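First, one chain by itself: the form predicted on its own, in structure tokens.
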Amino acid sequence: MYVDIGAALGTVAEPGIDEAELEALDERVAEAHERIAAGRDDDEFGYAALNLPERTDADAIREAVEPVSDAEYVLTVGIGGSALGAKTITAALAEDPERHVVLDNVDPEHVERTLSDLPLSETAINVVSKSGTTAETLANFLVVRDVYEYRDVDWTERTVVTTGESGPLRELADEEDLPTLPVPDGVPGRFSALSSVGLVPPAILGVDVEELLAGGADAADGLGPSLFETPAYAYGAVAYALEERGAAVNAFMPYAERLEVFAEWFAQLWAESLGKDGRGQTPARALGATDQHSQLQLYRAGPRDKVVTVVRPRERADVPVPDAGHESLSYLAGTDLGELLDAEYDATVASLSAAERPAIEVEIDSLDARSLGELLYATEAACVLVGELAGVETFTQPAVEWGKRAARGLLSGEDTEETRTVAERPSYPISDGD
């Protein structure tokens, strides 16, 4: 992976970081790296995620999915990190990403429409919940199971479960003798893409799981005490420094359609990990070159509260642009779509720099399993580094847990602090009807 911070330096951007400040920041990066390394050595909660490339058992995953290896479709039932990592990987690497369908919301119309369109006898179910009690996941799974039974399809022959050592989902898996994989200990869901949590659908759909893990291992081996020698830390340190200087929004903009879901994964990782104690960059999702025509105006000419992260593979497929036969379009003659997309990427960075707005460039060799594994891991390491530099509890999500308790209490009719807060929430209704 390659990171270029030139367009984020104070000589060209405001907010920006000066090279002298980078040197001072590098000393703090070295201290943070020592803490991260110690956490990995001790397998501490959260830091254990950075050990996944060497700990994840690809053979066990392939053995678990063998009974459904003939599936034409994979239906993942999970929410948040229990679904988003797998969706990110299949969107980027599966030959036909549409074969991976995700139920990560309980919108009844979406669930009904999704299930009505699937050939269930050819669809594997991938249900994921560490606790086995996540309300949205369990509710959707019960609906899925009921629809399979209604259509006379044996769901027990099409299901792989990833869960913790105890809980209702584990009990069900044991009762029905379902293939079951563990959720790794000490790993928050949003950091679990390179584990059984994220790798079951890719394995079923023919993605090279071993190469994904090898890419993650490459990034792990590259972690060192200096941001000048560690791309992951360079990205995290500069993102942190820019936030300190007022860049409260991080617009994440991949220039590859297959990385669009990666931006969604980044948004969860960044927001849930770092949005604490009144701080944390707000992630904004964009797609190059599409959003040059819808969002770049704001990033270039709006408030100076943003950094734009642009991401691209260095190698692309060749799709020649035919000669239009019109002089006004002669500039396109002899080019291809990849060349055009790279020109758009370069133009975006230059456009931001001309307006003195910061950007960080991230590149991978190509959009293959090894490079994606490296990018996933490096982004996680960058996030952990930001948490260390900012002094926040990177691996917790108390606001999320509050919402879960409130929803569970409302459904069960309990009188709790959370349900009382919901009942007493502010209301100022305005309607155009009676």
Ligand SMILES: O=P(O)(O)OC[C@H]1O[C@H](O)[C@H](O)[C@@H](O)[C@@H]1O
Contents of the next structure:
Amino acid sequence: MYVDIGAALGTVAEPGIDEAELEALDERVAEAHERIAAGRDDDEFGYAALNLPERTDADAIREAVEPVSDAEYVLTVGIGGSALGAKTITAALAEDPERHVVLDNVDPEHVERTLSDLPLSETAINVVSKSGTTAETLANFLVVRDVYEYRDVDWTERTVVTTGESGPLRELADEEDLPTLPVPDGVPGRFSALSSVGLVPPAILGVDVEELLAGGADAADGLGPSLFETPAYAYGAVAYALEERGAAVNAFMPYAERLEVFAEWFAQLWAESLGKDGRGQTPARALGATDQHSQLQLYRAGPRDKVVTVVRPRERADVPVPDAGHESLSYLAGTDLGELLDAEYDATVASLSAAERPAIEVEIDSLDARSLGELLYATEAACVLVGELAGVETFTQPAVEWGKRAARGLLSGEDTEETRTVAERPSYPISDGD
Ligand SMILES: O=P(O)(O)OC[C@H]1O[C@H](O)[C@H](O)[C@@H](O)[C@@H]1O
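Now that you have shown the form predicted on its own, what about the form predicted in complex with the ligand?
Zooming out: every chain and molecule, the one shown earlier first.
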């Protein structure tokens, strides 16, 4: 992975970071790196995520998916960190990403439509929940099972479960003797893409999971004590420094359709890990070049509270633009779509710099398994570094857990602190008088 922080320097951007300040920050990066390395050595909660590339057993995943390896579709039932990793990987790498269907939300119309469109006898079910208690996942799984039974398709032969050692999902899996994979110890869901949590659908859909893990291992080997020699830390350190100087928003803008879901994954990672103690950058999702024609206006001319992260592969497919023989289109003659997209990327960074707005450039060699593994890992390492520099509890998510408890309490009718708060929530209704 390559990171270019030139467009985030104080000489060209406001907010920006001066080179002298970077030197001082590098000392803090060295300390944070030591903390991260110690956490990895002891497999401490959270830090253990950065050991996944070496720990994940690709053979065990292949063995567990063997019974469903000829499935035409994979239906993932999971939410948040239990869905986004797999969705990101298949969107980027599967030959036909449409073959991976994700039921994360419980919008009844969406669930009904999704299931009615799927050929169930050719669809493997991948149920994932670290806690095994998440209401959306359990409810969707029960609905899915019921629909399979109604259509007379044996779901027990087509299901793989990834969950912890106990909990309702584990009980459901044991009852039916379903093949199960463990969630890795000490790894929060949003950091678990490079484990069984994220790798079951890619394995079924023919993605080279060994190469993904090898890419993660490359990035792990590259972590060193200086931001000047570690692109992942350079990204994290500069994002942190810019937040300190007012960049409350991090607009994550890949210039590759196949990385659009990566921005969704990034949003969970950044928000849930770093949104604590009154701080944390708000992740915004954008796609280049599409959002150049909408959001870029705000990024260049709105409040100076943003940094834009642009991401691109260095290699692209060749799709030449045909020469139409029109004078007015001569600038397109002899080019190809990749060249155009790269020109748009360069133009966006330059356009932000011209308005003194910060950007950070991230590049990978190409959109293959190795580079994606590297990008996933490096982004996680960057996030852990920001957490260290900001002094927040990167690996917990108490605010999200509150909502989960409240929803469960409401459904069961329990009287808890959360359900009382829901009952007393502020209300000031306005209607149109009808
Ligand atoms: O994997 P599960 O236990 O079902 O949790 C799914 C998701 O639930 C919550 O929203 C957590 O905050 C997420 O981090 C987690 O990924």
